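Just the one chain here, the form predicted on its own, laid out as structure tokens.
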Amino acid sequence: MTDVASRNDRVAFVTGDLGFQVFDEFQSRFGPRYVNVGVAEAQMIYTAAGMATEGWRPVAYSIASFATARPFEQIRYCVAYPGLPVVLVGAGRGYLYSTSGVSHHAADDLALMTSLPGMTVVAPGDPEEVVQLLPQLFELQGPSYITVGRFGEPDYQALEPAVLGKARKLCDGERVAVLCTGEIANEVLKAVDVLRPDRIHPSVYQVHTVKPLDEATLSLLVDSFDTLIVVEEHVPAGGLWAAVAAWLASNGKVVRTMRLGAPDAFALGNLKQAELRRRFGIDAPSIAEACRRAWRKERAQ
């Protein structure tokens, strides 16, 4: 944000009373371009939308559930409907804030945002993807939503740079292609390491841009692989799986497809994220086992 704002004097930051100390440098350097509206998410969206109508390029930031579900009506009518270039940032999507309960869970944020016409929806998997993708959002003429982690998420290696609207290849493989979005990419890459002694080598693509979907790469994968496995820390509706399934059906494409993700249910019990991932079958061992099943099934035919 500081780097982007230093190169564009119309960039401003609007927060719903979150991010203390994280944005001290931004506030110190850019003063009035930092706006804290308090614990008032609807007002945060109103403020960002009003600034956008006056030529500003505002970023509105809150915890993912508070940045999407709570002010959804304001986003719909004040940002998406007029097509304003507001960048919405949701921190800690999926179950990153799992122990805080359902109010802080954001396993439906992609569904909410992809339902809005003209909204670009981006779920980076590591800090480096955030660094690469955030500046690209300011080149758009319409609204966008991007997620970020909480703190301490590891960087990972990739074979390609992160380009808005294009699936990013993380590693080469054969037979099985794993498509993931968001921070769950780290679990997928751990699964790849687990599978290496078994000589099972899936290809991995990080689909950071859920909308618009990279249909060109998806078409190539359907033609090149026997099985697609979609991994997401999201409910079945409205996420990456839903986008891929809709594209396959709409284009008459046939390929063996599996989904690993959260169920159509609230995650109760204030469990830690690692435990929820284990129960929902989206931790590294579960992903590795799904790849093994797909690999064996292909070889048996």
Second form
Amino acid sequence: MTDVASRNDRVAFVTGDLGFQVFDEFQSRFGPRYVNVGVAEAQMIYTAAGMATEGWRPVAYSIASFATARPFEQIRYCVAYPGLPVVLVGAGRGYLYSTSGVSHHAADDLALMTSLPGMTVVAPGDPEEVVQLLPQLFELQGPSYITVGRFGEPDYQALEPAVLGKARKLCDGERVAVLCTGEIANEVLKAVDVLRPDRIHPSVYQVHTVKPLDEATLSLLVDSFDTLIVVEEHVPAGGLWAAVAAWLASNGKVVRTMRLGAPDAFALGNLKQAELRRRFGIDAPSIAEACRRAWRKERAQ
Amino acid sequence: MTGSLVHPMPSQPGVSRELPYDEVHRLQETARRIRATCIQLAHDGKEGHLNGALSSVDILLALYGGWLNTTPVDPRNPDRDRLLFSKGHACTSLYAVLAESGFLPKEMLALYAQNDSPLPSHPCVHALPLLECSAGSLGHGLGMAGGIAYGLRLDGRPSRVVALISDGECNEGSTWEAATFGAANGLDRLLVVVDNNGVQSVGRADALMGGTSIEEKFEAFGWRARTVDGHDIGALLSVLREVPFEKGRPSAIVAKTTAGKGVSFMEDQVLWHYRVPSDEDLKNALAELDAVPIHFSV
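Right, and the form predicted in complex with the partner chain of this protein, after the form predicted on its own?
Zooming out: every chain and molecule, the one shown earlier first.
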């Protein structure tokens, strides 16, 4: 953020009283271009929207659930409807804050944000992807939503740079293509490692931009692979799976598809994120097993 | 842009009875014609909400006539004062005052609430880019005004920002998030005018807010607030001249108004929040106002 703000003097940062010490440098360098509105997510969006109306390029920052579901009407009415270039940042989407309870779970954020006309929706998988994609959002004329992690995840190796609106190839493989979005990409990459001794090589595409969907790449994948597996830390409605399935159906594309993701349920039980992912079948062993099943189906043909 | 006001008012401070008689008389006559216009629009467009429209007429005339530093010659001047009309349902009064002040051609009023109209029954910035914001969902105007005022101050602009909100919007929690923000950031170029007509969609504001004082609430949130007769244009202009009431604090004016003001059979009745006037209602209302609309209706 500091880097973006030092290159663009219209960038400002609005927080809903979150990000303790994380943005100290930004605040000390840019003074009133940093504003903490307090625990007031509606006002966080109003402040960003009002500043954007006056030509500023504000970021509004909170925990993903409080950045999206809480001020949804403000985002819809005061940002998306007038089409203002506000960059909304949600920290810890999915179940990153799993043990904080349902209040802090954001497994519906992509559904909420993709439902808004004109909203660009981005869920990077590692800090490097955030660094590459964030500046691209400031080139947009309209609103966007981007998620960030806990600022401590490892960076992964990818085969190409992260380009807004384009599915990013992380692994080259054959027959099975895994499509993922957000930080669950790291589990998918672990699954690829698990499968290597079995000589099963799925391709992995990180669909960081959920909206607009990269239809060109999808089209190629349908033609080149026997099975598409969508992995998402999201409820079934309105996430990457929903977007891919809707696109396939709308375009008459026929390909074997599988979904690994959270069920249509609130995640109860105060479970650690790893345990939640295990139970929802989106941890590395579950993803590897799904790839094996898909791979065997091709063998049987 | 100083001196570019649409209706320049006497510069010396004074209460209503100190304003020149001719000026008060002229504004009162304009107010009657604006009210007639609102009722004609509601009748022709078959969209109601006359209570809040008629109660806000004098406030809008005072703002456009003697306070807002903005001009139809250069309506997007970056140093202009901004008005956010938050009580969107009541927009017939806004459209009529904008037309009267030269910001819209008067003939455009005939398009109110028609298909593809620049003047929909809830204002939309895509339909009418002249506006600072769309409105229809309640409780957003003051928060947006705070963000705009913050952004303008950061740019070093002299502009003032006023949000015209309804007392019903003081039910919304977001209004009080906005009040907190305005005080915390010392936005003394921010003004809220509350059209306190006492009547909401299906109930009365007093009952729905437990008889609490809007002025005291803004004071408690760190604003400086005054209550004024919202139908006394002279009194409104007088209090507006004193904004900001205190340096470093945002200002609130609670304008005591009457829902449906100016037409005896509409005044202070919840019924006229939504009701569309019939041909007979229109005729009787115009006769009582002794005024004709400012536009030719189709």
